[in-house]
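Just the one chain here, the form predicted on its own, laid out as structure tokens.
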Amino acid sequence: MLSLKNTSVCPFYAVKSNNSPPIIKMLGTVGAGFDCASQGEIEQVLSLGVTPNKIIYAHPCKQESHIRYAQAHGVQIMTFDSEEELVKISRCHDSAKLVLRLGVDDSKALLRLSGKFGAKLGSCQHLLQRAQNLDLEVIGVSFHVGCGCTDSKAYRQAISDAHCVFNIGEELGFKMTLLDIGGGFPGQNDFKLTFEEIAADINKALEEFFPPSCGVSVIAEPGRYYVTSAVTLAANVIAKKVIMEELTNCRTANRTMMYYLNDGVYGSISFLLHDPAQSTVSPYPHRKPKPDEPVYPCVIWGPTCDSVDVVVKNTFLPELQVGDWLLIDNMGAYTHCISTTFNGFRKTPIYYVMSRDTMHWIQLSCTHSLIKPC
């Protein structure tokens, strides 16, 4: 995912972003690991042939039954950010290999996480001492700069803070061997900060604080980065209404089109309600408009009875008819996996497509070990 001279950052795909089995199977085939947040996600990943050593249980606040499940199925690496979590782990999985989740500056992110998860830098020594007293093994540090990070320098500061925690842990006698730089990487090309800009600052920081000679393995938890652009939503126009607005100085009228789709914010497009990292969509007709075809102001609604269910409040499209299709790109992350069946509307079915060239490349890579495993 990110290269640094003789070392690399190994991806542990964030299952929560899109848990479709074919996606997990394909990523597992090409050597990715997996960031799981619950027993259910661990069960699914294991059922698809992933080995336990390719999983990090990256939720800092876990149910005891889920910890016991991880222990029983060989999942060793898991995160913590509090003394209470350490006590739970000592009861349920005392052989776990622990990663301290560090709270870092996420003020430049569109969706901040450190208010809910992550230990403050000043409390890390106490937590590491408590882990030592409980005879637990701490092997590294993780952090997350937030979703939709708009300043790549946030990664550098977080890596610097993690280095401080590494030093504390090593002074206490822990063998610190793992750095998890989390997620926050953009999944589409038009985001204000490019992946290449982020990678450049991460690589510089890793070279300064965690050079290859230090022997630390580095992983990340990309979700959007892998799947956002992989999915296009096809939504059907199920109803139409034409609003005529009379003009004051003449007898003609303006037309505003209102279209109702079979999917909306209670379905695949729910991120419009709660995810500032992806707050707009741009539907476009499946059929190619004629060059001289007029366009009209439109409001596009979802199918439910709720007036909150609006997909686009103001856009311009050629006139559509009931039965026409609109397409929406970049619909792979935090869409179908968190859709509901509110009002009795079914979840949108998923159809998986792969080009022959891509399939051939994956088959060759597996057969001839062309992909270097993490």
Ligand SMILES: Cc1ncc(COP(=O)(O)O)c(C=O)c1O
Second form
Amino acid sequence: MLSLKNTSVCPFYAVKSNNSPPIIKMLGTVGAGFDCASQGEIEQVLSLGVTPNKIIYAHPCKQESHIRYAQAHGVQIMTFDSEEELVKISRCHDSAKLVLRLGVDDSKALLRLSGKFGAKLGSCQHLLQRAQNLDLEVIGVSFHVGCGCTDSKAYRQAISDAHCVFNIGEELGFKMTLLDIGGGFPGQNDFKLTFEEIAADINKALEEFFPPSCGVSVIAEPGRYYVTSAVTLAANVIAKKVIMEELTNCRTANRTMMYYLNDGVYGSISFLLHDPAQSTVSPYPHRKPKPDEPVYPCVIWGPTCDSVDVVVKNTFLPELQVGDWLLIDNMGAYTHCISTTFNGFRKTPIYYVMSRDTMHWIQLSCTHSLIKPC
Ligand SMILES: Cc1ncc(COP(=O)(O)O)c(C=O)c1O
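Got the form predicted on its own; any chance of the form predicted in complex with this ligand too?
Starting with the chain above, the whole complex follows.
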């Protein structure tokens, strides 16, 4: 949670990044809310005991039947970025509390989102007027600066833009009470911009544009920030080939190893195909290599028959045998939830562990209400 004097930014975890039930339960227990993108995600979160007021339906282009589901199950807060969406919501949900998703400058993000979602600043007045004509209640503004944001000034600019939209909304008579600063926070410690640097700039901007005295609640929708480093993939070497390459002026041959794992780009590692925010992985052997153990050039393939199913094209590792394990860190976000069973390969099972200290802390916090509800 980012904290700001008397205010704090309440996390609404982006379920899309990892919808494992224990993760949702755990975050719910420590007071988080949830950003859901569909009926399926809302159903799952509700089934785990989360109350509807802790959910934001944060998809600006929703399916009508999903809006009706939200209405029937008490989920009221939802985003929009177009007139058509307003018309749909007015047809399907009579008590929606709307949040205008603003398109912001995401040019500093590794994975941009504003091309697909977000109203332009110049069209917000018209959209808010249309909401008013349809007798809809608008309560705030959201944005997303893009995944893997590399410049914290993007948040500052977006917060300033959101402030302009708050003014327009208030002039029209809406009670604007919710600012949603989206996701985009890094999940790995070695990312070029740290969470603390981003938080410092966000806190300054909030102090300037939304000071605690204005009474606006601030939420965020972190996805990869929470889960990336929580998961390590253990992939098994299911096959191996040694490729001998003749050297021109020499009798000896270079050996390149080809290893085939039981998980690949159609499984947990699909982000290699489509997510510029996570474009490489660094597998390492589960056993510590001996100090003088030679390393060999190798290619690491996924298990399917498809040749794009390559995990690492070129790396050096000590020699592995069939049955050995390779570990890959930072595998918690947009991994298992996107994996397929292409070619009949089963999804990798998940095993959950928690240190005794963490478990103890959570139990204590819950018993003694140490966690401030958002
Ligand atoms: C609306 C919305 N909120 C939050 C997120 C989570 O983003 P991140 O995982 O970068 O924090 C996404 C990601 O696509 C999103 O579309």
